[in-house]
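One chain is shown next in structure tokens, namely the form predicted alone.
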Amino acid sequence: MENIIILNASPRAPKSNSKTYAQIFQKYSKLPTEYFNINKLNHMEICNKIKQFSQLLFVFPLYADSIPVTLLNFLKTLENNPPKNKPVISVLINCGFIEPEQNDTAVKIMKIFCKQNGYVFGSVLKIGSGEAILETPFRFFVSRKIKKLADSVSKKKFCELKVTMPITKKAFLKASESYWINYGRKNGLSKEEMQTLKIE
């Protein structure tokens, strides 16, 4: 029976943006769907639970233009401990720059590992704005394309899907800088505290 494991890799995992995006994924998905949040104690249990499943979805945010530190341990436990059959990899990443591009790199690293290690690799859907499109009238862009990424690998017709908000860079990064003025404010920083390169 075809279904989906569903791994937030995010390092914040129970209180994660990537949280959202599987939970928006699972409402659309036609597969049956499990989630896990991976963390740095329970790396052999999921690796023996993926057996279970003939799709893999990895939920991750960008860090440092590349894959999170909390994936990056998990793959290499992965690698050790492969399932006799291997399920399909899809990728749903997310990061804080406007260009859904800026994810590239990662999503590069993803299939690196597949090919290396045997899998299929299936969809990708990168996000830009990925902190902050949730919290705006934009979320719908969103949703719509992860309803689009869990058709793709329902019927697995796999794709590479990309979304971001319809707004300038300039208008981005005005807004940008605003919400992390406030931000500081209420944390009793100011700008130019949060501007230092003086670290405590």
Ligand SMILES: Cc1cc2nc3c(=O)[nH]c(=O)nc-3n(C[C@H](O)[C@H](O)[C@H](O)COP(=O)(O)O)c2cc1C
Given for the second form:
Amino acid sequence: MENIIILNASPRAPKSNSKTYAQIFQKYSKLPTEYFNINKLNHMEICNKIKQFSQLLFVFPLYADSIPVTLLNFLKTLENNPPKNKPVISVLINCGFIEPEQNDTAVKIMKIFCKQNGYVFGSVLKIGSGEAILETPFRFFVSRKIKKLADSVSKKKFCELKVTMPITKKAFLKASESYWINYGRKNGLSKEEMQTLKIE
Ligand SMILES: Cc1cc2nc3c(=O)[nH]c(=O)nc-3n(C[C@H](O)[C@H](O)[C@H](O)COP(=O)(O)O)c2cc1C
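Having seen the form predicted alone, please provide the structure of the form predicted in complex with the ligand.
Starting with the chain above, the whole complex follows.
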């Protein structure tokens, strides 16, 4: 039977945007899904589970133009503990900047992992403005693309998809700046303090 294991590799998985993206995927998936957050302690538990699934979807954010360390460490464990039956691996990645192409290097890393470890690579969805889009009227853009991703995975018609907010870079920068200034103000920080490298 076809089924999907969804692994959230965000370092803040329980409160992450990736969690919301995974939930939208689950809503649209025609195949049964099981969802897990990756953490430092459950690598082996997840490696042992993977063999029960025909497909695997990694959901994670872009960190410093690459994959987050939570995912890197998990991939190291998976490399040393491969499942008997290897699932097809698909990827749903989101980044803070508006351009979905920011995610390209991380996607390449995942493709190389699959090639070197004998997994078939499935579909990709690259989300730009991933921190912001869920709270805007453009949320349905991303939901629609996640539905397409879910359809492509269930029909095994693998493809590469991308989505972002349909606004100019200038408007995005302006909106993000005022969002972060307000965020700082709510936490008792001025714009000038927000612009320093001191984070505590
Ligand atoms: C340490 C750190 C590094 C990040 N690096 C990038 C980056 O290189 N490019 C980018 O577009 N967004 C970057 N982001 C933004 C995240 O990708 C974005 O906030 C995402 O929505 C987080 O997803 P999550 O809630 O699932 O963890 C970074 C965020 C953090 C905290």
